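The chain that follows stands alone, in the form predicted alone, written as structure tokens.
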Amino acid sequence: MEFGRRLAGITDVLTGDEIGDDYGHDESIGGLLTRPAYVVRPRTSAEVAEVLTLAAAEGVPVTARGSGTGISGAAVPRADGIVVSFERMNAILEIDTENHVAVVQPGVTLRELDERTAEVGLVYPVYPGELSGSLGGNVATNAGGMRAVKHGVTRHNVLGLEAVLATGEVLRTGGKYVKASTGYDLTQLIIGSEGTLALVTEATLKLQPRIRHTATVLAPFRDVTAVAAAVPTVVGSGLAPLILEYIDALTMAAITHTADLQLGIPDEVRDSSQAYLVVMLENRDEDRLTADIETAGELLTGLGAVDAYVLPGGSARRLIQAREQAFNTGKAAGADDVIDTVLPRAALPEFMAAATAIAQAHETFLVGCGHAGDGNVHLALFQKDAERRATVLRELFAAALRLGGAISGEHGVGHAKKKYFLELEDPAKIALMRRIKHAFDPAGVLNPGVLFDAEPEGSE
């Protein structure tokens, strides 16, 4: 009662049945709910820092949420501890038209930020599929999304941040500058760590010229390791695609039932073939848009597509759109987890016939679609038996991990890939970031049990 008044007299504070179901999950597949003992909702940076100290100094752990649209747990509190919700720290502080650059409070959603770049002309690129998502969530993931292969992940379109520390310091990282050498890159190491090491307060983002002219050239092939085959031909042709993806036959099906959408696919070639590639141009010019859609379609059919496909601008928005919310037309169909492993783009094709056959060992069904032009594969797995989908699992990461790739590419661990990152990756690399994590967060507070098993108190 004490720690909850003393709480409240730093920033507001909700308890008991004030706390909605909401603030106690993610959208990750069988989270359970956990409803916190405070949840806190900060104006300021200063306020979080309070927060922080007093959290600290009491052994109180500590989650950040922005939106709750993460998927792999990383935004589940503790029973015991504080929500720092962000839903009120959502200012867009500045748009910069002269640098290239937003500056945001973490509770903005990329659909505020968007339509707010649109009115100047600018973009800000990373779509990670769910734009009622907070910027500071996908800061705390290092999200990425369809757009990637162009424009890359959050990390590469962040360019400073305003972050608190568990101690209660608030720093600076970075700014509104696109390179420097002095020093360690903190904006860098805070960027994907889920709210383990700092709490981000301010995000400046770097931002693109908004191109008007786009076309999506739909693919169909008769395998997945044809289109697998394809994808660094592709990225290699100089077409530079805005969005590269493939969707196997399954989950076009699925998606496209969901959103009531028809592409206009034969018959006979819609039933022959076993998975699509989807390849989105943009250009300024609309004649060089038009002479990239024929080199696109040229150099798709020579790479084994059974024909390449140019969707009107109607049914390429909702096929993108379709694409975006696969994971919910997953979830909706019972899947029973979901992984976005990625690995180097030439080896998809091994990744892809591996994946088949471990499916087909354990007796699992697997559908999927991915970010093909960087490597990105989204599988779900529908495989009731928890003991028989761990070691699927285990055996999907460990075959990325053998090929150059890493168990997550976007959603990171959280709680939900936790025992195979401990498992899996190097130890010496776990120990390391062990020691990073307690020289941000020397008393442990920050979103324990995240990455790492929470350690014992007063431990190391």
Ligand SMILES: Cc1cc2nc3c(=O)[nH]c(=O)nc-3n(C[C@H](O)[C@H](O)[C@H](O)COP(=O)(O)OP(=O)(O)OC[C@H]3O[C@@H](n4cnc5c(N)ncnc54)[C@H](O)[C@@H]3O)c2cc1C
Second form
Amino acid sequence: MEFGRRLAGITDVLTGDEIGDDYGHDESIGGLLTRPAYVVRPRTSAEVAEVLTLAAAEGVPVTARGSGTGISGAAVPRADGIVVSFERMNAILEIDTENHVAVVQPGVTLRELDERTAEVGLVYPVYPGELSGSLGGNVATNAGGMRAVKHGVTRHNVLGLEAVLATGEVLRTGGKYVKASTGYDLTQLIIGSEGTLALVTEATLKLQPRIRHTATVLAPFRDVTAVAAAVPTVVGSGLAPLILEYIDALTMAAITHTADLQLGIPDEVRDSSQAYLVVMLENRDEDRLTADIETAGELLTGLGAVDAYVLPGGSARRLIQAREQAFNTGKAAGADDVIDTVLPRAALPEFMAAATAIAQAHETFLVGCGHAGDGNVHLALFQKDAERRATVLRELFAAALRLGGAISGEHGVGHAKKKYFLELEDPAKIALMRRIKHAFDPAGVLNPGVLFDAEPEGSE
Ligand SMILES: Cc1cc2nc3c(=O)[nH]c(=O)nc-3n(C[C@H](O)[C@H](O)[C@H](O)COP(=O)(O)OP(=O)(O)OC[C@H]3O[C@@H](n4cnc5c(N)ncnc54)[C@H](O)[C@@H]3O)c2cc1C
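Can you switch from the form predicted alone and show the form predicted together with this ligand instead?
Expanding to the full complex; the earlier chain stays at the top.
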């Protein structure tokens, strides 16, 4: 029987013109639109298992899709392949207020989970900038975001998974407990695997109490290196910031302009500042928060900040939202690429200096911001010439690796950074990753072309 009809025997299928453009791209810069041959929208893990069994038997590539907000091209399907869209597996199955756990299907968005947890005074603390992203996509990319400095990234907040292998096997890993020493940690292996090892059909997530009182301090600095140098001291101060972001002056100008936001910083301070630190503090007690704000202000000016401004609640919220949208602002301004390199915090000043030198040597314009508290630097790169751009990217990634960092801190490798990953990473690690991929997905149908080339020579 024809493949499409066999798929239709399992679940709802779209083909040809029924497939909207949205299924063919993510948000990555310069990413091409690739319309898949089939889109399926399963309602149960049993349907997912049947689709994968059929795809593996026929050697048809499968790309999972959450909300398509990824920025590494990892959700871009193959033209001959199937998109498994999780839009119909979007139930919050449980909010367990005793164990502080949420159990969700993969299509639930961060915004939906946030609204539901707010009703019971809890929060899922992983907060990547795009709240329309799905939990399945977050798990598959190991999403991070601004609150990682306090709460870690997705892998620190997922306790267990239900996942379907390309063999059709349905696994349950972990559970409503914080630790287990019972063999390999399959939960962690699947987190961040960009849809190449298994499809996630359920996630058990750690929740935290929602803290009521927050305040945001904005500290302008005369140069970017001084900002980067201040970060380890702020983290080590015991203030436990919820957010610790750096934003360079151009990015600040662009995001506040886009958001039509006035921060009330005197012109002479703004004009002489090259970068800012944004420090959000939280406390369940308002008086303690006030004391922390004072300590933070003194600490920041002692570290070289020109001043420290406590932003009114409305401005603070809007600044954080504008920062969340910095990627889109850069994209709209014509950025040719974006990187999300991660470094040991203390190596940030050296990386910033190296990045400036690399940009100057190749007549490339770099601007940025980042989750400085966890060493994550997001740089938008303006260089129209593709070859030069590739040289700049290679040199930036090599500098990050040399300083003990990694190519991607949160967006993933996908298609966008694959060639640098394969070229610059330790070959022994890549070889082991290929063997792991083969063990999970012997038919090689799960997101081929992401992380590794689609048909690697010999080693699989
Ligand atoms: C404005 C903006 C700001 C952003 N800020 C951040 C940020 O601060 N931090 C951050 O980490 N990211 C950020 N992102 C990137 C993006 O939001 C995250 O990567 C998010 O995790 C993607 O979720 P998604 O549902 O859109 O996934 P998709 O784009 O649909 O898919 C991403 C990957 O996950 C796989 N996948 C999706 N669902 C499943 C599943 N159920 N099982 C297995 N694999 C699956 C896909 O195949 C693909 O490989 C930002 C993006 C934008 C547009």
